[in-house]
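Quick heads-up: it's one chain on its own, the form predicted on its own, in structure tokens.
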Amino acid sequence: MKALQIVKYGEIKDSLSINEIEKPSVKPNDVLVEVKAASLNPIDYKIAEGHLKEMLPLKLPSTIGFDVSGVVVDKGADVNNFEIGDEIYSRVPQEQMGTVAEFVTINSDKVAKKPANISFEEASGLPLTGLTAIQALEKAGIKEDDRILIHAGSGGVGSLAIQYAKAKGAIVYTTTSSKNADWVKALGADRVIDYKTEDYKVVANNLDIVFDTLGDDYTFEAFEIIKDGGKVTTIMGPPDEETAKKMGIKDYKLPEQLLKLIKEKSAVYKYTWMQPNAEQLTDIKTMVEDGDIKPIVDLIYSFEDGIDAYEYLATGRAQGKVIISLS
């Protein structure tokens, strides 16, 4: 089978190439996966440049790619939540990455049944950004009628959690620039903030929670908008000492600065470590099936072009979601 494979690292077009390799074999929680679509996502061709070869060492060559849609075509023995010809998506584990091939095995307990009403290509784009805007704003205890932040509305993470907090009935502002604004409005978005224009501190402050989408000030300047008792949940700034245990970052303390602040406000400070999850991704499907989410597609590729969608990719100017289709 063919995959898309990173056989060295540094640029894009250099680290990258699609090579013939041996279909994988199914172990007895695992399915096979026949891939429909796979999206693309910035930690993929961080991971191919090399930024990230101390925290997640391959063995090269390594097939590229965490999300994925398509159909189960075989299973292990001890699989039985799924069946063969069933239609999936899903955010495979770290041992199990490259979605962007012809098949892939997953551990079944990280699979979810595709939404009924979207293509592969658009399911596709929904489990790393789905899954990181839910359990981001949900260690927030988001709640209707909570006034929330979230910073970069138009990027894939931020234009889920903006629909997601308005399906919880929160008040939603975002920034962004001015060329998406009437976009992310149309998004949910209650005021939709130019970054280039305005100053976001003085249009929203005394807030219930900011999330976090951006890091270094951004992650200090939220606890000068959030009000007493406020929330900041990031998945940018400085792992919470909790987070940084599970990630096994030993003897780790929260810097000085961040703890004054959380001190000051009587805060709540959450870093969200996105991890698979099945039932979260079940519960997109269904607010994908009502209504309350729509995937955002920027653009499609072909399997054969795949190395052009993650230069495109690596550019910053993709508006939603970017897709290699193998259908």
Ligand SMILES: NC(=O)c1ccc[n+]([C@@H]2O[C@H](COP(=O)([O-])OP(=O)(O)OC[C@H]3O[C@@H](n4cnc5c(N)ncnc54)[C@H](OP(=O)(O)O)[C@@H]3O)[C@@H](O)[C@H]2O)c1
The other form holds:
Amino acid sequence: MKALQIVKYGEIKDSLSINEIEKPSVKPNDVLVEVKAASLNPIDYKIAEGHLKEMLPLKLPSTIGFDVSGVVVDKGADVNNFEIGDEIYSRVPQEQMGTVAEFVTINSDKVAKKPANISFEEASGLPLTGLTAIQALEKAGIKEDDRILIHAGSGGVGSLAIQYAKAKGAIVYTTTSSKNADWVKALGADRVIDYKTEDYKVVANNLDIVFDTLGDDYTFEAFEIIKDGGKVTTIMGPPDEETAKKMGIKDYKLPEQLLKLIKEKSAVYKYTWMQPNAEQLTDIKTMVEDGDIKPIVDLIYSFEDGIDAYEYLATGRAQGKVIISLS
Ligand SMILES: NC(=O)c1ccc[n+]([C@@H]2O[C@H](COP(=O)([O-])OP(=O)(O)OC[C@H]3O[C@@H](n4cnc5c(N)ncnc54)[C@H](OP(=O)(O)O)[C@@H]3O)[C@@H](O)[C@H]2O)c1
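Please move on to the form predicted together with the named molecule, as the form predicted on its own is already shown.
Let us now look at the entire complex, which starts with that chain.
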């Protein structure tokens, strides 16, 4: 079968290659999925560029991709929650990375039925970003009338986080640049802030929650705009100590500067390292079918153009999700 593989670490155009490899065989708890679409995420190209090689060591060549939608074509002896022919979607576990291929095996505990009212391409864009948005916002205990700033509302994560926060009844501020303002507003954001022309800290402050999807200075600046006792929930800042422990990072201490800011604001600071979760994927399916969440697809590439798709995503300018279609 054909697979898009990381063959060496480095620039995307040199690190990726389309290869002919053996079709995977199922273990007792796996389903074998004929891939219809795979969506791309920044973690994929960060892995290919070699930025995560200590944390996620790989034996190269290794097939790229975590997000998938497709059809179950075979299953292991112990699988009783799926049948051949089921239309599914998944964020595959780390050890089963490799969704940009004609087939992928997935532990059936990490698989959910695909939302019935959307295409395979749209469905493939939901798992990683949807799970990230839900897990990060639930860690902050988001609830009705919370005032929240979601950074990068036009990104894969941000575009779903806006919709999830609105479904929870929150008041949503979000940052993006002007070219995205209209469609991001249409997702339900109450106030879209053009980060190139406006100071987001002036527009949005005294907030209950900041969802930091950008990291670096944005993580620290979040404490300037939360109210006393407010919450900063991040996917790009330094891990909190509890999550660092779960991630297996030894002898980790939160940076002093962050500790000081947390203390000054009596704030809650949480880091999310997204985990595959089939129950939450089923919740997302329900929300999509009920019209509370819609997938935002930017561009769909053919499998043969997969390397171009990754180069586009890595510009950091995607407007929603970038998808590879194998249908
Ligand atoms: N910890 C975890 O488990 C986890 C999970 C998922 C993702 N992540 C990380 O979270 C980050 C976001 O992921 P993603 O999938 O949403 O990325 P993405 O789809 O590639 O984000 C692209 C979007 O970011 C916007 N953007 C870039 N710089 C901005 C800024 N300074 N202010 C406001 N918007 C800005 C861009 O809008 P403009 O073109 O208008 O600038 C673009 O629409 C990535 O670094 C990813 O690796 C972490």
